[in-house]
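Below, in structure tokens: the form predicted alone, a single chain.
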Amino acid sequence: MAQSLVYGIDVGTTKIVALAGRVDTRRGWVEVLSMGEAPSNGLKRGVVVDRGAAGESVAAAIEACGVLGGPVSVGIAGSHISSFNTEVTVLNRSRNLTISNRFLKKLEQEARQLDLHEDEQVVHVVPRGYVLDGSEGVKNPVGLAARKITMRAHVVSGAVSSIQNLLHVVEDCGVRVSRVVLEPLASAEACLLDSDRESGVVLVDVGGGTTDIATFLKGALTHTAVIPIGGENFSADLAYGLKIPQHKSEKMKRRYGTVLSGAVDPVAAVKLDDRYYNASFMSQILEYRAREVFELVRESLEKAHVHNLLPGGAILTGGGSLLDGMTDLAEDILGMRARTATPRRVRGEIKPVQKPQYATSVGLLYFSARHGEPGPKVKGAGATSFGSIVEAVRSWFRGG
């Protein structure tokens, strides 16, 4: 059996993660073979604001991964991202009326021609379903016959300048980008089962600079959004409220943070560097910001008319989901059950990726395997040593 080597770089606001691995799409697992991580500089809320600083951070992550070149999938987020649902109809003029993959690509191209602002570029066209000669509910029309085919799709677009800046930062490091992937779609690849998508869920990925949303109903993507608030805002609020540097507030948040202020003793204190701080006040600061995030999530769902169509509830991921009490607060504000998710079906010796903060990174590997341009094949996976596979990864990126 052969699996393709695939590669992803999550260019986040607080960290850069580069991964190389292989994915068995039939069995549904990913093996991470090599990983590099570096603190992120030069980005704000998912958008590049300093090309040089961002490039240095990406280069550090790539070097730590051992990745020196080659086609990669890169995650994208930021407030410049927008999305909408649409449908396009094309007549099938083939002699036998059979629908081919080539015809589906034609439908996708039609969707990409829809009117956008001149400074916008389509990032994804995600089919939601097809109508064949008036018959609804078709998910995969390839091989079926029809004269009139309508594709219902979810279209994601972003600012041309922001997309170009992201590509430049990665390609400055000698790496060729094969595609950009909306971060919540990547996280969904890693964290959601097909049963989750069928039941109707909202994935809420609380990252460092943004909170990303993706909703699924009856297996189809129905809504995406990016909220320009993330874990950095929680830390900045603590730094301001407690009058401490942000790197110390980050430690406080990770060590003692909770968004359930009502459960904290009003006179309790926490210690950092021989100083004591009121734990209740700290939790009130964090809860205020967390409430704002979930209220904006609810507002986005209501605006898209999907809030009452998600019996599967909310699935939280991303580093911000690790704050104590986030699922409880999400249930209270969103009015639906909530749980935290980590990347599923991950193999290999690199254990850190099996945490919520690496959902996007792992999802980029899944996305690469499912949606095109794979790397070289690794044959005889069961008999191939881990070391030789890692060397194959590295030689591929070196162009060897």
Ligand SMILES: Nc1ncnc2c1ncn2[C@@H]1O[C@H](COP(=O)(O)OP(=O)(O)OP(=O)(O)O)[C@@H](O)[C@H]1O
Contents of the next structure:
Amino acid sequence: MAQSLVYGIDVGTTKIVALAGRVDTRRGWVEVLSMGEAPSNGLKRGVVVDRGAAGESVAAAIEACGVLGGPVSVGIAGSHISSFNTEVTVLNRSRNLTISNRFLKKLEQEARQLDLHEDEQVVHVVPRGYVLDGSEGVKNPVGLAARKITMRAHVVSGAVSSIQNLLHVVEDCGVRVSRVVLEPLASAEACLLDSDRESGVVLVDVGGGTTDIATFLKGALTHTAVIPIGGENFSADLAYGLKIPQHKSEKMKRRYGTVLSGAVDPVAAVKLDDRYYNASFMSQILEYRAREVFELVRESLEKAHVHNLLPGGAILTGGGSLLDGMTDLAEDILGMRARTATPRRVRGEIKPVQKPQYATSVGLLYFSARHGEPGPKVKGAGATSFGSIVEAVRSWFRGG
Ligand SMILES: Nc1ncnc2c1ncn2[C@@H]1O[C@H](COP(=O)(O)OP(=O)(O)OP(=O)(O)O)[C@@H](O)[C@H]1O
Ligand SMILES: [Mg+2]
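Counterpart to the form predicted alone, namely the form predicted together with the named molecule:
Whole complex next, starting from this chain.
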């Protein structure tokens, strides 16, 4: 049995996470072999604003992970990202009319040629389904025969400069980037089951700088969006409202915060560093911001006409989803069921990754394994000990 060694770096607004792991795509599990985390500097709302500071943060995470180089998948977000649905049609000129994987690659290449603004480039072409000689609803056309093939796809594009800045920051650390992955797509890989994608769900990753969404229906990606508001805004509002520094408001938020102000006793007080604060006032500030986030999510879903196609409801993840009451408020504003999700099917000894704030980084490993160009195969990995796999990762990163 062979499994893929894969590597990911989530360059988040509040933290950088570097992971090395192995994924069994057939059975659907990931084992995190090594993990490094560092506080993030030099990023704002998901994009690099200071190359030096961001580079140092990424280097610290890589060092903590203990791996020194190699092709990694890197997460991308930010309000420069846009996405749309499109279709391309190509005539099949092969003699037996059979559709090959190579032919599908050609369709994807075709979709990448779409007319974009010169400052933009395609990040993903995600096929949503195929039409073969007028027959709709084909998910996997390989091996089938057809003359005229239409691919329906969701295309994600981003600003060339923001993508370059992200690549520079990681490559400054001597690491080769094999691909950039839209963060909510990575998070979805970690948190959603195939049955979720089939029934129709929206994944909402509430991070520190951005809230990223991805919707799925009948197994296919239907819509993605990046909303430039995250947990840091909640803390900043609280700092402003309570007239305290942000590192204190961050503590207050995590310890006492809720977005359900109606459930808080109007005269209750909470204590931090020998001072008392009105709990109801605090929750009103947080609720106001949370309402804005979910209203923007709803608007985005409505604009994309997918709002009524999500019977599986909303699945919240990211560190911001840990704030008390977020799922209740999401249900209220989005008008659908909501729950939080953590990375699923994680094996091995590194358990901290089973938290919502690691959805993107774990998802990058799943994404790399599922979408090709993996690292070297570990032959007979099932019988190999944990330690020797870590050594294999390290020596491979060293090029040995
Ligand atoms: N227990 C908690 N309660 C409330 N909020 C929390 C909690 N733990 C973390 N957060 C918030 O989660 C946010 C960070 O989430 P996450 O780690 O997913 O972001 P990120 O990946 O660094 O950022 P982004 O994805 O936006 O670039 C912070 O704003 C933090 O305040
Ligand atoms: Mg994130």
